[in-house]
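One chain comes next, on its own, written as structure tokens: the form predicted on its own.
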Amino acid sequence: MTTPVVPPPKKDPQKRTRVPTRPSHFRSRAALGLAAAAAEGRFMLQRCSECGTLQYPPRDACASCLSADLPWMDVSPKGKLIAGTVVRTSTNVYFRERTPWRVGTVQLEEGPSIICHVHGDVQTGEDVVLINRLDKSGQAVFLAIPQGRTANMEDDPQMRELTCDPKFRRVLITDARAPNALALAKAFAQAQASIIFIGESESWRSYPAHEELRAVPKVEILPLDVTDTGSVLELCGEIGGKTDILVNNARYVRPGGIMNRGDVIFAKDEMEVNFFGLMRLAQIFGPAMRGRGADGQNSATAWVNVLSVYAWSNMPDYGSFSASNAAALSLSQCLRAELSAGGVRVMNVFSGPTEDEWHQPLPPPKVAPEAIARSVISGLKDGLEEVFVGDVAKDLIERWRAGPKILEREMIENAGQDA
């Protein structure tokens, strides 16, 4: 049974902070596809179009007919624990300071045999199911569970240290002014982080979750601006080297193409914030967190943006707003390249239209504030890279992915419509 996490003492400032390593992180080009499949946390494989064959591990040519055609698939999960061990020493050094780490190998109940790590509650013979989860190197790689769940399962440091889970993280929540930012602490709270910073900008001016956030258990407000360095270099300052999960959920949103604005005054402040506030932040808060990516229990480990899911196909009504979270996203990829060094997750949390004054016009359905912040501690449990919250979003990405350009166009003939 699983060792329940207990909140850590507070840091020896004398003693030093673990460097950062990684697990070997070289996969053929082929193998990349579980790394896609694992940024949603699906459990994909390829399985031949000619013969039908599952194969693994993944391959440029079937292993049973040499067909090239190798479609990837979800496929069922469950399999049993065959053979299993414990590593207590290992020549990698990542694994040498995570001993003893449990290994073994799983029969899928699909066909292939596959090793994997093992969770703490599995033993050798039961069912388990197979969860395809992204390691410090930002690779796939899978873990046994047990299929029914344990008490304390989400605790096993090895699932621990594949996930993102906020039990007993700090957090910080960038705008405390954004729609969602209650639905956002309340959802830490519950889970059991230890504490939520959450940043606040003009705080002269009032809005109407002042209040109900400071009653949140666990909360702390903090002055803080991201269209301005020195508010955010004070507050990292303050906060950069205990900030283990970054929320950035600042955005600025006006209705809007380019003809019909008739200047760029709105369009500067989408950038300014969307896309230099998150530039800023990445900045200063960036190296802090990539130095304390294997800090102990409570490293550093997340960086979630919340967007908007039409930072994949320009939304016409909403142009330049769209193309400010497009800049955004690719960004975010930058970012998530720059952070992989401390094994720190670079999760985006795409949403279509919210509950909020600025998408009034469209017609339902829309995203409320508690489905994204559900969705953000969810993706976080299960150590996501993308996340897709509603049906405009879901729907809309199975639409990029069938083809962007035909999404392209249908996208340019419903402008209009739904104002």
The other form holds:
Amino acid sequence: MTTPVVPPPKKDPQKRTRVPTRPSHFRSRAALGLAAAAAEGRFMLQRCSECGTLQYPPRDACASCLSADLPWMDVSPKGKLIAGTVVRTSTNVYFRERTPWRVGTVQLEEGPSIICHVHGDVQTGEDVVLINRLDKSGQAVFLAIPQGRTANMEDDPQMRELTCDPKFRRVLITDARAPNALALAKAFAQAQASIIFIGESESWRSYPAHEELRAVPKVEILPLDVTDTGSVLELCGEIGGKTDILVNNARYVRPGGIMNRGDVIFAKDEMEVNFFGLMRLAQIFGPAMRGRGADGQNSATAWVNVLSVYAWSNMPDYGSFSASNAAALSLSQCLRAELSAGGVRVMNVFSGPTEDEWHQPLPPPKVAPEAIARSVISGLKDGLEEVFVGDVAKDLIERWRAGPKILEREMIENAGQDA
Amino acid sequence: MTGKAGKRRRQGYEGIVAVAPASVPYQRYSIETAHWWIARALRASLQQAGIAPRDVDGFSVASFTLFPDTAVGLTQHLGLTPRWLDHIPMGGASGVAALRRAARAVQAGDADVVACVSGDTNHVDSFRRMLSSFSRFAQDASYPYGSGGPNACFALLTDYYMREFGATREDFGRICVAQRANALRNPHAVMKTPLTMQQYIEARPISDPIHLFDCVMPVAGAEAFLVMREEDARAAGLPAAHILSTIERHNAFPDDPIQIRGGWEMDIDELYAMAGTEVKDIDLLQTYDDYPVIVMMQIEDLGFCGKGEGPAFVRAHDLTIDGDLPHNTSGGQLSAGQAGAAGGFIGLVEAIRQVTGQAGPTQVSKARQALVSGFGMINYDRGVCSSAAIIAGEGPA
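Now show the form predicted together with the partner chain, given that the preceding structure was the form predicted on its own.
Let us now look at the entire complex, which starts with that chain.
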């Protein structure tokens, strides 16, 4: 079993905050396929399309038949730890600060041998499962974990470096008025977040979930309006140094595309919240989080954006809202690049139409707030970058990957049928 | 995979010799460059042979720290005008590879004198820099895991070997302790104090089960020798080492889940057959020794005992200069230091000295036939290159 993590002591303000360092992030282009798989928590390897040979390390040509067609496939992550070591001296500062560090060789049931990180509950000679995760450099690495669950296994120090577990971390959920705020607060409380800050705009205006939100343990409601730079600055001054996970769930949504709107007023509001809101938060909270990426058990660890899956391909009935989300998606990639120096992950959670007043005339399936909240928590626990919630979002991204132009055509054909 | 030996009978190396072994004393750190070290070794070798640089018409280089240069840049830098040029990126296998390539060039008349040189510098931060960009597979699939470098890779091989064959740390210790005893007779060895088995066992762990004295010390240094025709060596009055046979193999046994053997196993029969000799007639052995586990694998794969019998072999034999199997007589890399790619030359250059009776304080009394093996390049999880040669000479007078 793993020694459980304990709530970290109060930080000594006179001590220097440890500067984030990173494991080596250099990879070949072929190896980036592992990062793409890890972004969604998948265990994939290249399999030769001609002779079926599984490849590892990632290659540009098959080591059995020289074919250059090596698509990434989901494969069985089961194997056996055949050798192990404990690295006690390292040339890399990140590992040097974290030794002793377990490393091993796993032989997969499917064949290849993989050098990997090793969970503390695994002994050499045992059967293991390999998981593919992103490390603090943002690149993919493998961790060998027990085939079954062990006590507190997510608290293993090497595993916790690869995840963004909310346990004993402090969370800011940006918009108390969003329909998913209550579900998110409850989910973080259940995941043992130590403080759940919730930003509330226009506090004089009532909203349905207010009393229920206040009743969730660990919740602190604070004033925040993401469309007001001064408000964001003020909140960051208060809690910027102790925001470990930021959930940007504020959004402004109205139906309509271009010509069925007479002006750009709604479009401006959508951009003000969905794009500039993200930008303001990132400019103000981002530097503090990036600087605290290695600040002990409750280091800054993740930035979460709750987005529409129509960021990937425009849904004409919500065409302007889709565009604002496409802008936010693009900006999130920039934010990911900028936060990577601190080892802080950017996780985008995409859903299709949600169960709320602005999607009321749309047919099911629609995504419930609880489903989004569950995906946020599980995504953080797995350290993901891309999460697709619900059947509509999963269907859309599959179509997008198969052919974005074909999907665009489908979106045009479907326009006007439901809304 | 292709069969073990080639289809045709290989031509021998009759009439081709290696001469003028030169070692530039190693330094832990150096502010000089690889160019400087290589130049010193080349000069020392040429001076021994009484050959002017302009008369060198073949040049072979092995080095990790020459960047952005290769052997090409060195020709202009050192004022050489060779008609045959080689650059060997095989690390610990490069010495034998240089020898066998140069021998064929001289044999075929493509060159008359090939200078084979290897050297590397060691700046304070150069080891870390080399590790992080050693190979694409290392960069993608081993360095991100703890960045323990070769210590961690060999720790995995050693851990597996110990479990599989019941080897103990004392077994590996025997190799290291014997080499330290040899090094004490080599005035240029970096390690200058005796090593006891107790000190070996009690050393601090580096990457379990690898402890401090299982690891080589990276140093700056250079090694060189010349390959020429026997008649030219005789005319110059140079003691010469004959090349009886050589082998080379890369990426052997790719389906082994982890390395327990090297490419020698594929080619060992040919090595002895071509030399017309047997294991029992080998007077001294120079293995590639960046970690003792790979020494044990070489002892097995070169036919001194069966697979898994290495531990029993080192318990039963004395590996010191005066022992029944003199091994790594200059102290090897473990005690003399690892000068980058020159670590692939140290055993061969020492063996040339031994069989030509020029080894001085480390001279083995009967040194007519020497077996030298090379091993190089942990590309991902195992050493890819292996090589070996049997050379012969008159030995000490």
